[in-house]
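Only one chain comes next, encoded as structure tokens, the form predicted alone.
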Amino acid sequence: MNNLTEFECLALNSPLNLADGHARQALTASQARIIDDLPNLFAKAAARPPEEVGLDACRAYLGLLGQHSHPVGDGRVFACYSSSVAMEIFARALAQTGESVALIHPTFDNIPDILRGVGLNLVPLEEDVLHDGDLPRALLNSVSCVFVTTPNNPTGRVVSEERLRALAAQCADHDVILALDTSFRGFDPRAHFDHYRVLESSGCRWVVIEDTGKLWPTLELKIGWLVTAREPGLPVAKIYSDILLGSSPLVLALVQRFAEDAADGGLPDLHRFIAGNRALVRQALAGLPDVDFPDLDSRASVERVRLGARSSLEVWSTLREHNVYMLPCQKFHWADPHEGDHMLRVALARSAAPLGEAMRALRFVLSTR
């Protein structure tokens, strides 16, 4: 496989697909009522100005996650079909002004692939370096952008408010753009502090990519928002207009309704659901020799399993014979794939029955290897 998405594509038609991190669990009762109301939602979206629909959706989503200092309505929020489209727009804009990016390592491989695809050079920024103190001056002097995923995929590590403030100050001092991918923010309340308040007061040039696609099982109806500083020094609006006219008002209206439902108790319910599935995974594999979980503090909707000396690719191949799919972790480690040779990533946003069946298959495979 060339990338993780190709692994995920193989899994799409399997009922035991624990590969991609998209939400594929059953709808809750209140979410099902929103889907039942789609004809009315369509009619209301069609009758309103698209800009108004988009602003309401973005305010509802960002407000749900504590981002109250967002610049919605200020011409700095660009709605895209997905976070990957937002990433492509940002990468193309960045490539016109810079050459090198310090990128968090490990992370999902479509980020380095997109950045490299527009000609940018990548410098790995290890998580421990990112979280444990000031970034090296030599690193900041060598790049035009620092790109961070928080919470990170696959590790779940979160950049704290204090750390973000220090990181933004360093980027301001070195005139380096700070880019954040917050696609898994919804799962971890530790990531719900107001990032935009920190960024707006920092004086640095910044870009944030938001994503609704990981939270709710809406059959890939989702929005990725690209949000920028007042003066990012990037031709984001021009590149956006090269690619998109806008996003569907129907999808935006759907996102608003799901965000309102989440604010009415759905988000804590989701957190409990993911925590229960994480416990299911850990209990299902308990006691297996040399099997453990490196991300004990993670609250994201994915879980890494460390396999001891077992090859993740060999385990993946054997699981495929059982029609079970997870992700081998080599390609998350985009700068050193061997670091992921002995780990799998399990998606947790699944109904309990298929998750449990897949875990029984994984336990069987690991017990025989």
Ligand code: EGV
Given for the second form:
Amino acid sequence: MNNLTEFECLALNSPLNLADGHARQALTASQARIIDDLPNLFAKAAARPPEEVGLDACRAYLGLLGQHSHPVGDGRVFACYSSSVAMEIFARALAQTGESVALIHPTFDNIPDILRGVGLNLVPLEEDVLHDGDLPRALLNSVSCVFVTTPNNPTGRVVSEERLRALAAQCADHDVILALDTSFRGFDPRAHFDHYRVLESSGCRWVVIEDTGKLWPTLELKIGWLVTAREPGLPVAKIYSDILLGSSPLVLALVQRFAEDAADGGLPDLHRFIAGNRALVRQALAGLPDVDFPDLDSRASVERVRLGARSSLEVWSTLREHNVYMLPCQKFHWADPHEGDHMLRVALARSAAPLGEAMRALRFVLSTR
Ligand code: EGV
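How about the form predicted together with this ligand, since we already have the form predicted alone?
Up next: the whole complex, starting with the chain shown before.
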């Protein structure tokens, strides 16, 4: 397998797919009503100016997640089909002026792959270094961008408001661009402080990649927004226009309706649902020798399981014989894959029945090794 997404593709047709981090649980009753209303949503989206549809969707989504100082309406919010498309556009823009990027380690491997794909050189930024205090000046002097995923995938660690303010100030001092990937922010209220207020007042050049794609089971109908500082010093608008004219007003209108439903009580329901699934995973494996959970504080829709001396690839292959799929963690550790040799990632945005069945299989496999 070349990357994590290839592992995820192998799992797509299995009913016991706990591999990818996309939302695959059943729609709630109120979400199902939105889907029932799709023909109407289509007609309404078609009848309005696309710009209005896009602005309303973005305001609803960012407002839901506490991002009240967003610059929506200021011509620097770019709607993309997915956050990976947004990231590719940012990476291409960055490659025109920069050479090196300090990238959070570990993180989902398509981020290093996209950045390397445009010729950028990567320097690992360990999570502990990021969270423990100021970044080393030598590091900041050697890169043109610091790229951070918060909450991080797969660990769930969140950059606090205090750390973000300090990080943005350091980036401003060193004229380094601060890039945030906030794809998992919806799951964790600790990531709902107003990031844009902090960034806008910091004086640093910044971009944020927002993603609706992890939150709701919308069959890959989603938006990745690329949001930039007023003067990012990068040709983002030009490169966006090379790739996209815009995103679908139908998808944008759908995102708006799901965001409104979430604001109406759906978001705390989702948080309870994920917390329940996390408890199910931890209980299903309780008491197994040398098995534990490194991310005790995580609220992301994924959970890592540490396997003791067992090999994650061997456990993965045995699970595959049961048609059960999870992710071995090597490739999250893009600078040092061995760090993931004894770890699996379990997706939690799944209905409880398949999750329970898969966890019984995992318990069986782990107790026979
Ligand atoms: C996760 C996969 C790619 C990504 C999966 C993910 N997308 N490769 N463009 O969405 O955590 O499983 O982030």
